[in-house]
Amino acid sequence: MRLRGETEPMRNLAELDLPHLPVEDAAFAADPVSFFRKAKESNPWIAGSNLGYWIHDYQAIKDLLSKDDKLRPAYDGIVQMLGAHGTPWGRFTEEQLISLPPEQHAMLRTTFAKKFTPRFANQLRPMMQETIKRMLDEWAPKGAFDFEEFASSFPITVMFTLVGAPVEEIEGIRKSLETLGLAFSMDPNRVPEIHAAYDRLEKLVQRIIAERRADPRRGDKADLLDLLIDTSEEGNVPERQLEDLVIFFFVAGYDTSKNVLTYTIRLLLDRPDLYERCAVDHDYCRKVLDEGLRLFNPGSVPRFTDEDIVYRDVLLPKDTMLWFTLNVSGRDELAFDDPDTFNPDREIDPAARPIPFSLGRHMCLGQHIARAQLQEALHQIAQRLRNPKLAGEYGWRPYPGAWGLKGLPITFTPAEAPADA
């Protein structure tokens, strides 16, 4: 028995009794919370895996982010479960922005972070506006579809607009995000595909930023690949980060927003007074997408110890494998209120803020324009597609990875444009 004011004795990790999650299990990614719970009750933050050690307390995943001084990106570690060092993927996801040494990380995200701006997300969204307003000419009058797939479409047509890539290429590109958005899902049988997807968006890459540097844009007709390409020169980037920016700008933006998209929507066909307050209220908007954030997003962040850690009388050695549990932490019972319930009028704790971008020096650059799209997109969804009603099952994505939902059809009743849209 240990008496009043004595500490709990140091465990090393590989003594614990964790409880094992099945990740890689369809039962799983169809309902991740319940694991996570059960995990709890045998262990409060950590749990192990075929894959690694998941840490799914809301206040561990807080704490130990924090941390960015003794933690690095896991990628390099994933390249080897899938036997993908030394290709053009792999090098790719080794030497992506997140990856990169802490000096060259902090440089290169300082030279760019100033451009990513809510200024400079707000100057977009009369882009994004006309974007979702054309999509939804050309499906509102279907009076159903699956969602997923036209979800599918705004993000990347949005990122092709910024950057003036051929709209003749959108489905070939979509079609190669899908498959890179697998990536994580640690499936090896999916490297040939993955190679094949990433070899596609690299080339249109390379060639969208020779093309723009032979006949650049100017004044009002800049777009954000001018200024990428301006900030790279400004700061002496050199020509293949600039490459892998762009690419880690596709990639990062088509999952994350397209998967949150349809979940929101998701949430709310069950919750018809909430939707119908999202076409005439477009603040409102946010208030229901930063609860769906807290209910769901798509990642798993992976890090690997850069040192030894001891957390909560837990020696973590130096290179453990750690998962950190952003897409459900917001589910967590010990940090919100009633938190299965969707409730975007919920009054929040300072204390215990969603964090669905991630905390500290790899916080997510391009969140204000994610959530700018997204307020855009759901404003106008709910003026056009009326009435919207779950017309069949629907599945769900590879846990981890970009994970969300596999298919949502649905049936409504088509809406013209408001008269003063």
Contents of the next structure:
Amino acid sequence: MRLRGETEPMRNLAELDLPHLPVEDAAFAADPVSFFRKAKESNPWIAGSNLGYWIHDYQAIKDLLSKDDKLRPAYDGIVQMLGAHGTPWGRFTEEQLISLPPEQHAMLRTTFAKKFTPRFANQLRPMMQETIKRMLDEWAPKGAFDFEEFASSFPITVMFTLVGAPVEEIEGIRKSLETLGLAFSMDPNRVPEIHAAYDRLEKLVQRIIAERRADPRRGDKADLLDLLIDTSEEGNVPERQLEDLVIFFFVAGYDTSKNVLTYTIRLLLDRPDLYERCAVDHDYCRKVLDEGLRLFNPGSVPRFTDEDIVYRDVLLPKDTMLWFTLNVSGRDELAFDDPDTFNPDREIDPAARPIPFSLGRHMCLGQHIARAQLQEALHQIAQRLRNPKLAGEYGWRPYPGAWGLKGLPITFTPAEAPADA
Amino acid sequence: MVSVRFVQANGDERTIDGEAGLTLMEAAQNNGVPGIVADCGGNCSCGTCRVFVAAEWFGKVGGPNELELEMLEMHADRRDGERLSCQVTLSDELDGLTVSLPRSQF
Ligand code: HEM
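Beyond the form predicted on its own, can we have the form predicted together with the partner chain?
Shown next: the complete complex, the earlier chain at its head.
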């Protein structure tokens, strides 16, 4: 692939004098945007690190990440770096939907795609509204809490409801997901806890699938789990793949949604006018979330080059580990005007649209569910937690992922649910 | 080659020649037609390559498939003739096709 500058002499990646990013440092996680901007002064689109190369320019991410046939997901590379090959968590990470070879991936994704459409997500809205209302009934009277902790219970409760999992397990599984979410912080010291967390989640998923097979829900009572079981039977999907898929939905939907909701509230704490509008304008919540997702999202997408690629006159040899920084791509000064300003009413140029859910064949399958649940949550939160204020310090989760705020202490004035909510 | 006319929401027009066998989305992207976002690259997952087929072409192009129809529900401005261009395959039969684009794909 040769995308630019046909006449320039080509250089091998290894010959470039690239900036080196300390991605594993706490200081980096607290402000990656500044580090990437500084790196840009030496090279406009690629930087090095101990974990591989970082593609941090919006246009370069779009040009390269959309070339699905020239890249392959590098989750096996992460397992390797953590020395976890051959363990149950390692096996899962290497074989989950996203890591499957292209034909198998396409088959499985097509089989289940029907359950992740906007129509299906819209049908789930009443359940999402009911879930966030129940949570707010319990939490709002407190008048102060850690918003991240509150937010962390929401996507998992939605997921539990979707698959009819036993609510008494929510807290234990939430802790497991919290640990699993830190796997991509690439710290080998975390590996033993990652295994324990994975084991708990796998056992729960195996149990709920077995119980449901023995006692299926039919008609109106059927939920996502029945649908996934039926679809997997129709499509002859092996049991192990069905289990992996359900495990993956828990993992993929947890700290992504939680971190986005938490960061969006952080932005809104500085914009009470917009927060007020979210309480009364359901549609505006969608715009606020889109703009929030531009300024922040949790994802860095790991890929290996699957063949030699030449891009901007640089040879990226086959099997090079690349990280695509979706999480800061919306802050690119070349792609977005005034990129650090939170403005939900900004005009979006279709050619420079934020890409928090990635691009190409692995684009987030859960994006419509994620968008719906975040919109329903934000609308009700803004009605029930009035005049929120930041009430202390907050920190940052390790980079690359799942990246986001660590804690968000707030105080607010509790309000009752409106009669029609 | 299959000739297709794209009409933007602001009235701008562009006629391209696409190869039979490509999808309408691929032909549009290869020719730099603005407004066909296609984030998911043609996997019927993102709903951002929407077009409105001109009424006289409804019969030849046909209606959306089941998955496509469920995807189209993400949009507020639904209209007759709407299709995701990644789900329309160009054939000689479609030579001369006219489609218009929505104001926004999201
Ligand atoms: C705001 C919340 C979310 C964000 C920002 C997000 C982001 C992403 C990103 C960036 C990817 C691509 C990863 C890669 O290519 O390596 C992805 C994939 C995926 N996500 Fe999400 N996600 C979110 C919520 C969810 C939810 C709620 C679910 C499940 C209900 C989900 C299910 C999936 C699945 C199944 C894939 C893999 C798709 C494939 O490989 O074909 N995500 N997500």
